[in-house]
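First, one chain by itself in structure tokens, the form predicted on its own.
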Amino acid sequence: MALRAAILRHVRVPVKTLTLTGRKSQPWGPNGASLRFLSSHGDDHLSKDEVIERVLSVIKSFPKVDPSQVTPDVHFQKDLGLDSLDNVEIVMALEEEFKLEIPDKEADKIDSSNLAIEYIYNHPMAG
């Protein structure tokens, strides 16, 4: 899954589009070259305050969590007394929430809202 993103965003695919005008426009550089948009860290990327907000709404509505207590700092075990299992399904809500993959020995770490925040930041296909 994770690959066929990475693939699929650096394909080139003649799109036709709409200009504010209503006429049809080609998706074609000055003499006739084709336009191919990278990006890996550019306007798409969440901003941090982003990625924070939506990784504590995700553990504030996980059932065994009291959102009062939860911050970016919480660790899930020691502070909110959640098991290994809590842990493996807050990842994947975060991995649901943020529409990416995460490798088995990188959720292993994830034990606390700031590891969290840090991967899926620094994570270039979160979206």
The other form holds:
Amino acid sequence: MALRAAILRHVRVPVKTLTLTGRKSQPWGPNGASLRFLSSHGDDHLSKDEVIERVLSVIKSFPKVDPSQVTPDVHFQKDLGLDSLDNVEIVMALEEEFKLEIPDKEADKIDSSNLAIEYIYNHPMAG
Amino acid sequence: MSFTRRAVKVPPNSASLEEARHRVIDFFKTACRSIPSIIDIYNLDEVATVAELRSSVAAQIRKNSHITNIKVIDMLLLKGVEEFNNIVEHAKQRHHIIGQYVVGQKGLVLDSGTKDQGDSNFLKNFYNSNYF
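Let's compare: the form predicted on its own is above, so bring in the form predicted in complex with the partner chain.
Following is the full complex, with the preceding chain placed first.
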């Protein structure tokens, strides 16, 4: 009994250190920086300028569009004289350019380059 | 087998013009999204780009854009879906696709151009007067 008490008095369990090291080894924790290596996106998020430039080049390369009229806030149907099918075609071209799949609800709303830039810039998978 | 099963499944008529319109646009999107795989199947990367084929599909749809009868739109859409399924299932050959969607409009224009001797009035008068 005396021996046991003596041992217990000397042995210290380093609780604090253990939890600290334990947290460090967890890559999925809130502080785990290595989480970013696992994700396919997030690190290489597009800059706004790059999005604007690529969206405008897609619109300019559309055969019916006069490239000199394309500005970052041009409206497809009102300013460029396109119809709704052309609008869908541009959205599909943007999908191809940025490797996205834009759901119907959002795709219906995109009717100007301003909205397209906004949507693609905020999309986490745009690449 | 898959051909028969698909042929039986005809969707009900659209209730309104708006619904028919939506169906057509949905079909256009599906077609656009499978263009890369179609290019892959038929080795079209040397004759056409994705953008060209996309405009070609859009042109086919726009050709019928004046139609307002819902039943006619549904019928045309059904035909389009059928054509699309045939293309995706590789039931066609490469020259079918090239003839219809890559050369497409240009070929037709060339044909009619040689038949009515172009736009040149001089040539037309020449053929009228000197062509025995």
